[in-house]
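Starting off, we have a lone chain in the form predicted on its own, written out as C-alpha cells.
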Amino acid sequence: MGRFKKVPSSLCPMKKPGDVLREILQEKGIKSVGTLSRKWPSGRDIYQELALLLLEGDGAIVELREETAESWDLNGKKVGPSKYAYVRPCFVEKFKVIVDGSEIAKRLPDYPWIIVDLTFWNRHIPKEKDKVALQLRETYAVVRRMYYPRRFAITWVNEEFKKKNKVPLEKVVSYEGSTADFLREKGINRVVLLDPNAEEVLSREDLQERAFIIGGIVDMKGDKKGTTAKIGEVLEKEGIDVLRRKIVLRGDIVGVPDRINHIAEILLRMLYGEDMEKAILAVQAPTHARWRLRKEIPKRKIRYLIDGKLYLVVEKELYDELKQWLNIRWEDFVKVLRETGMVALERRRIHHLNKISVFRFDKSGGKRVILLKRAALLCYNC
C-alpha cells in the first residue's frame, strides 16, 4: 500500500496518515471507499490526501444506506459499489460516522519532526528571501504528499516572512520563537542538523532521532558558507545535543540537490527505507547531475600528445557507466566534454592509441606520446 518501502519500527517510528487510514479501514473490514462529494483526492496516493482532509476536519468516512455507484480500493484502484463513502462536513450528521480525523490522529506518532530554521533570514537579500519562501512552499507540498504537514515546523518566523510566505501556515507548525524553545516544548534534547559541511554522513542509526533540522538558507551571493553550522552552535549553547550530518552521493556532496524541498524529500525517502543514493537520484535534476559530471569526467581523462598537440581523451563508454548513478542525458555528457575541452573515443580506439604510443612522465602525472600525424584524425568529439 503506498509508494515507499517501510523499515522496522525500531528504526522508523513515522507513518503516513494515508497508511494509518488504510490500517483503520482494514481493521473495520472496509475494502473500498466511495464519495458523495465532487471533492475527491487525485494523484499517486488518494488515501494519503483523503486522510489529510479528515485530519483537517474536512469531512468523514460514513456508512451509507445505499451503495455508491463506484469506489476505490485500498490500493487506489477504481472498483465497484461500496456502502462506505467520504462526505463533506455539511453531510456528516446525516450518516453514521465510520472514520474521522480524530481516530487517525490518535494513531499518528509524535515524531519525527522536519524543522526548517529561519535563524538567518535577515542575512538574505530580498531576492534570496523570495527563494526561501518559494522553496518552503515546495517543501510543504513534499511533506503533504509524503508525510504529515503537522509534523513540519518552521521556526524563527517573523512578520516579513509572513508577508512573503506562500505556505498555508495554519496547516503546519509556524513557530515565532527559537528552534531551541520549540524543541524543549516537544521534549526533544537531541537533533540531526543536515549540514553539507559536516564531517559525518547521515546514517541509518541517525534516522532514529526525533527531529531533523534543515537550514532555511539560500546562498545566491556566495557569502553564507558555514552558516548552517552556526545554527548548530546556537542550539548547543542552549543545551541541545546536535548531530551534524551531511548527505552525499558516492562520498561527495557535489551532485546532491541543495534546495530546501529537495533535501526534505531525500530525508523523507531515507526515513521510509530508501538508501541514500536512490533517494538522491529520485530528486536529482540534470543540472545537479552535470555538477558532478564536471568533477567525474576529468578523473578519467587520458592525456595524449599527438604530433605536438595535447588531447584530453575519455572513453565514450564512460557515459553508460556514469548514467547508472547520475541522472544525465547524452547531451549533458557532450556539453560537459565541450566545456572541459575533452573528446570521447570508443574504448577500442583508445586501445589502438595506447599500442602506438609511449608513456612519459611529466609535472601533470604523465602523458602518452604519439609521433604519427595521421593518429590525430582519430581524436574527435562524438
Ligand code: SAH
The other form holds:
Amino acid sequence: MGRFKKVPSSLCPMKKPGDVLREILQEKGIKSVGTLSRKWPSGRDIYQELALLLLEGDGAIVELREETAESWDLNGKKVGPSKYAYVRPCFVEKFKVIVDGSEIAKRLPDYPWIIVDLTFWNRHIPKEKDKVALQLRETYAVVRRMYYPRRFAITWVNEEFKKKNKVPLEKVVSYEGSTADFLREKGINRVVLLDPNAEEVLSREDLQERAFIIGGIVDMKGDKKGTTAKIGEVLEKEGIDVLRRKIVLRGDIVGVPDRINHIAEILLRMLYGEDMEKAILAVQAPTHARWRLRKEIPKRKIRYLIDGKLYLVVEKELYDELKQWLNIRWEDFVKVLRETGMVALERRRIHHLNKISVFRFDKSGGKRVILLKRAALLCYNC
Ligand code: SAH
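Having seen the form predicted on its own, I'd like the form predicted together with this ligand now, please.
What follows is the entire complex, opening with the chain shown before.
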C-alpha cells in the first residue's frame, strides 16, 4: 500500500451516462464534438443530454470527412472545429460511427434502482392524485438530469395513473405489478425504504444498497401519516428485507422537503457522495426552511416581564446562526417572529436587560422581571 489511502470504488458506484460518454471520448482521444443536426442538447450538462439521446437510439457520434465549424469540449464549452459530430439516425449509416448508445449502455451500472411505489394511489383524493402525477414528472426530470431514466421504476402502475401521468413511460420502467415482484425479477432481496417515520437515519452504508423506495404519497388532507411504513410491511410479508430510513436535518425531519422529487434529488446527491445536510440545502425552499424556523426560534426564547407586560425575546444574532444551515432570508426570520409573537434584540441589549432584571420561576420555566417602565422601550425599536 502506498502512502495515500485509496477511496474504495464501491463508495461511489454512481455513474451517469454523461460521465460514461466523456470517459469513452477521452479514451478515444476525442477532445470535442460538433453537430450536424439542429437537435443539439442545451442545458447544464450537454454531454448528459447527448448520452441520453444516444441511449434512446436517437443518433450517434460519427467521424466526418470535413470538420464542423464549431464544437463543444468535454466541459461543454464552445470551441473550434472538430472532425467528430453528433448526427441524427437517418445520417448514421453515411459515416463511421465512433460512439453509439450500446457502447454507453454496456458501461452503465445495473444499480441502484430508484423506485416510486404507487400502492396507495387509491387512498388519494383527485387533487392529490394530480399532485402525485406532477411530482413524478419532476422526479423524471431529476433522474434525467442527475442519473439514468432506465433505472427509475414506477411500480403498481394502474389505468387511472396512466391517464393522469406526465412521464414518458417508455423511457423509464413502468411496472404494473407489485414492488415485491419487480424486486424479485431483478434479483434484489433487500431494499431501503425512505420513510420520514423511520427510527434510523439513512447512512453511508445504506447507500450501497441496490434499490431505494420512495412512497408515491401526497398528503394534503393529513390523513396519510405513517402510510409509508405500510409499504415496508407488505414487502416484508413477501420475504424482502426492508431497511426503513429517514432523512433528517440536524436530527429532525422538520425542514426536509417531503415532495417525492425533492426526496429523489436528496437521495441522488447523497449517492454521489454529498453529505445529507448539503443535499437537503440544495433543494430546500424558504417555505421548508420556515417549517423548521417555527421550531428553532422558540427554543431560544427568553421571557421578560417588563412593567407587567410579557415579552418573548430572541437574539437577533440567532438569524446568522440559523442561516448557516437553513435557506432563510431575513424576511423569513421576521415573518416567523411575527407569527409567534416574538421580538429580536441584539445580544448586547439582551445582556443589558439581564443586568437590570431578576429571574423568577413560574409554571413555564421562569422569566426575567424588570420593573422599570423605560425598559419596555428597548423592545419596541427593533
Ligand atoms: N404522509 C406520508 C409521507 C408522504 S411524503 C407518511 O407519513 O408516511 C412522500 C414520500 O417521500 C414518503 O413516502 C417517503 O418515501 C419520502 N419522504 C418524505 N420525507 C422523508 C424523509 N424526511 N425521510 C425519508 N423519506 C421521506
